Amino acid sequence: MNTAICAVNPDQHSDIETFDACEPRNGAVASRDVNFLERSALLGIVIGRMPKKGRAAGICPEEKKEEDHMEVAAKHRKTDSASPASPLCFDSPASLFQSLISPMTADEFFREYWEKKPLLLQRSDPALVSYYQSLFQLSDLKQLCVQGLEYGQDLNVMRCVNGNKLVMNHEGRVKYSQLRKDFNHKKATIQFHQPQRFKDELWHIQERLECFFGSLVGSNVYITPEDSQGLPPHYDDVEVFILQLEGQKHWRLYEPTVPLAREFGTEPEESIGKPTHDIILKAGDLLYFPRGTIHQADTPAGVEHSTHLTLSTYQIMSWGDLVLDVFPGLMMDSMKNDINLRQGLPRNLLTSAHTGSEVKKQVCMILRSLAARLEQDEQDLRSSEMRRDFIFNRLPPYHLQEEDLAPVGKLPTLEDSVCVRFREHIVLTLEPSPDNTDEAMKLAAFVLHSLRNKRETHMMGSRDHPEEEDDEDEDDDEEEEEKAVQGLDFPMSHLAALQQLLSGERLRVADLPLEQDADKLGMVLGLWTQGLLQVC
């Protein structure tokens, strides 16, 4: 793969210097659940039902923080303190994603290098700097602490010895004392997982890039001390973004040998040869390198300590996992409409050795049927557990509070015109019907959203407590129930409908495509009273 690395000067654009490689991500989005199939067989049942009662320097000349006045239920607020002036511009999720990587523009990121090469942003402005500090920083620790913080749950302790990963986690809650002996004497790396469910500041820009990826974005803060390194040789499955809060971090980067890889993967040192990109990080810089990218990284001596942050997106989010998506909703509707799809097997296919050529024939002559007749289908495909699961496991709002759920402003009526709120925390799916009975199954359009997920267990899985198993179906129900308040089901005759208010239209409910005013009716009534739509 023909890479390179761009530094530059905030002063100077055009100040490029060619290398060759990429950067680490260690596991910042991969503690997700990506179980679809058994969550949405869970959900599936139950969504239907109603539900219960920021100016950027030098790039946005006006800051629109409206949210600003209000107040955040998340019970880890009280870690964040007083912050310098953002330089991010948090006006739209594009002016967020351009503001991190200025100078550079988004178009030139994504034609250049997105997937293709890793890129370093070399910036010495001193407001930059102490913005990435406020971000994170070792004096944070202490009072992170105190809040019931666990090993391998929330942090991980561990250091690379001999091209191997060494983990020094100990039992049950982290003790600050006994964390900073391990930091200070063993020279171990401090790994703290997911740290926008306790910073408000990375709630909100990670919120913003899930918005502008349309994927999940998790993110992992590395703390290394002097003179040492926390992991061996690896890449990892996700495109990665570092920001260097603290010190300085010494980067090796190799040429891939799974480029785009899909899983995350360690190699040998003796096996990935020389680096393509030996890079010295200081405060204030950016990396970015596409997932696969080889890479190891440790604090250099003279550096009292080095604290990197690193935001990791597109897992699980290539072309192949959108087929493995769509193909079973798309073979399952054409088995209705082709009889020979639902022809019976040769006898004793599943008991032979090898399936044979025909066999083989037969599959790719079905294949090719599905393509031509996907070319020439005007509906959708139907795309429902990759956005299921992006919907339910991503951050909510920034600062939304309760309040900002209930229903706005006056009830519709046929007279008014009405727009979405929060659009882009709503997605539209085409599901099987959760009325369906033994009868054929039937679809129906989902509006599913996130204004109710918890920021406190963005992108950190199950909790695993084996004393409280006693609790754990009654958990489990109530977590179900939560999430089953998360979205409206509706008939498929009020797709078209549903598909022209999220487009963002201002409209007229008598104007909306269905016959009948009271299914208008009843459709705006639905997403009004869950906080989804208000008269404008």
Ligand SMILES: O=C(O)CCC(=O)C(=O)O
The other form holds:
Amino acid sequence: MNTAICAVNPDQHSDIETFDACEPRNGAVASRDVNFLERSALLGIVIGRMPKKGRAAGICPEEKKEEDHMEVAAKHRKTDSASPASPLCFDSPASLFQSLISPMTADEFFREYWEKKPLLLQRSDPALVSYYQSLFQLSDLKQLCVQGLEYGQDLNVMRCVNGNKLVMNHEGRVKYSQLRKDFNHKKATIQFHQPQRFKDELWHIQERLECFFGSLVGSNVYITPEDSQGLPPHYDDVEVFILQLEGQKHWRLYEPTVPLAREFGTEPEESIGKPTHDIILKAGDLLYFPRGTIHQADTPAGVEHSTHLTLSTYQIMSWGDLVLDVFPGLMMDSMKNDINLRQGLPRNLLTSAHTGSEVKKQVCMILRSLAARLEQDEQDLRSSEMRRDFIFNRLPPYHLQEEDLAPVGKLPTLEDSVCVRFREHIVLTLEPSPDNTDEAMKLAAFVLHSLRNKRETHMMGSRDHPEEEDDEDEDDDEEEEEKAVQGLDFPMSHLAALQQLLSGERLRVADLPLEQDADKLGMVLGLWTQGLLQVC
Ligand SMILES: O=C(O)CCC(=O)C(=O)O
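Rather than the form predicted alone that you just supplied, could I have the structure of the form predicted together with this ligand?
Okay, now the whole complex, with that chain kicking things off.
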């Protein structure tokens, strides 16, 4: 983080004074005679109105409409007169992100802020304020409790006391009356997990963001009563976007001890120094900060309560993680072709206290030759777990229902032209063929998709159910079976044809780059049956 900033409010002159009261760590203090706009630019603060849907230049280009997605969403969209019109632009993943961070441009965001430093967007647009409030509010909890919520799994109730997190969860099912008692009288913060499971608009936003980032996007809602704090200072392993939905929250951010941290961590107040940012977030404001940023937040006295939504992404998405992911496959392939890699280790290597410089040298040589071979290899890198994890755990397309999964339109013939449906929710991977019977390890081309993913379990994992551990093996088997159904595998000879289809082109079945007409038809029928392709 290279710039220290403090929030200033353009509407209240006196707030500008808080700038001087804040002591940035890096000495990046703007002088008093810099005017507000210049200073805002210097400080990474952007203030503005949201663009009207589809009106702002370059924000919502009509031609970028994603047909399947729009079609399904439009078919099922409820006409809910209580929901305010969305100031976000859902036409494409990029336009959604752009409208979320408006008036900052996505280019500037990724150039100046992403993984680098916090960004505060202060907006005082009443339409945006009421839209943000409609995403989740304190009063939603009553109905959600009726639907059935469990402590621990669906929400936590906690309070920061003397720098420590005091968890105040009760057993089992959440009763609304108890929840309000803890909130009103014990000043507990309610941390609601993954509200996109219940709130359609959050499903829509997060599904678009998952397409935009190509990474899972989770969320939590935090509701904190006045003059109270929920969590002690800590940092997360995710990029976060904080949307202030109701009331106000006071945020303090600190220099990371582990920049771009890969793990969650807490830090005692004594060791974190002075805040680099001291901010009051108001309804409609958005705050971004990179993973590793130490933070704490409290609802000031005199504010009725604060509700904010934390959108988080890019967990386990670093270059290091990719190398960890592809390395086992690379090594296994090399071992098949190189007898040197199959030669035995020196005797007792595993039991000796030091492996010695010769062993290190040998390992370095192997790594160099692996890199050299990879450079010459024309084939794509094979990702084993990261792609699968994303495609099987992301949200399904917005408002996709069981009936949308049935084959669409007429059965394709050789003379028809076909197009892939739900392109954004499909990946092509190369993996060991399910037909492998020996060590030769044949590869197959897998078409994996997320159309049958469950919105109700998005980002919930299975670790929250320790009581079900006995059944774990059985559940794992069932889960594996279910996942296996969410894709099709084809022989490697079909790879070029699949790549062509998945590039989004409209193609005549007869023109697919496959030798046999039967293979062409077999491939398109397989995809058509899964609802992944239609005659167009
Ligand atoms: O509101 C709080 O106490 C902390 C919230 C937080 O850490 C977050 O939203 O990431």
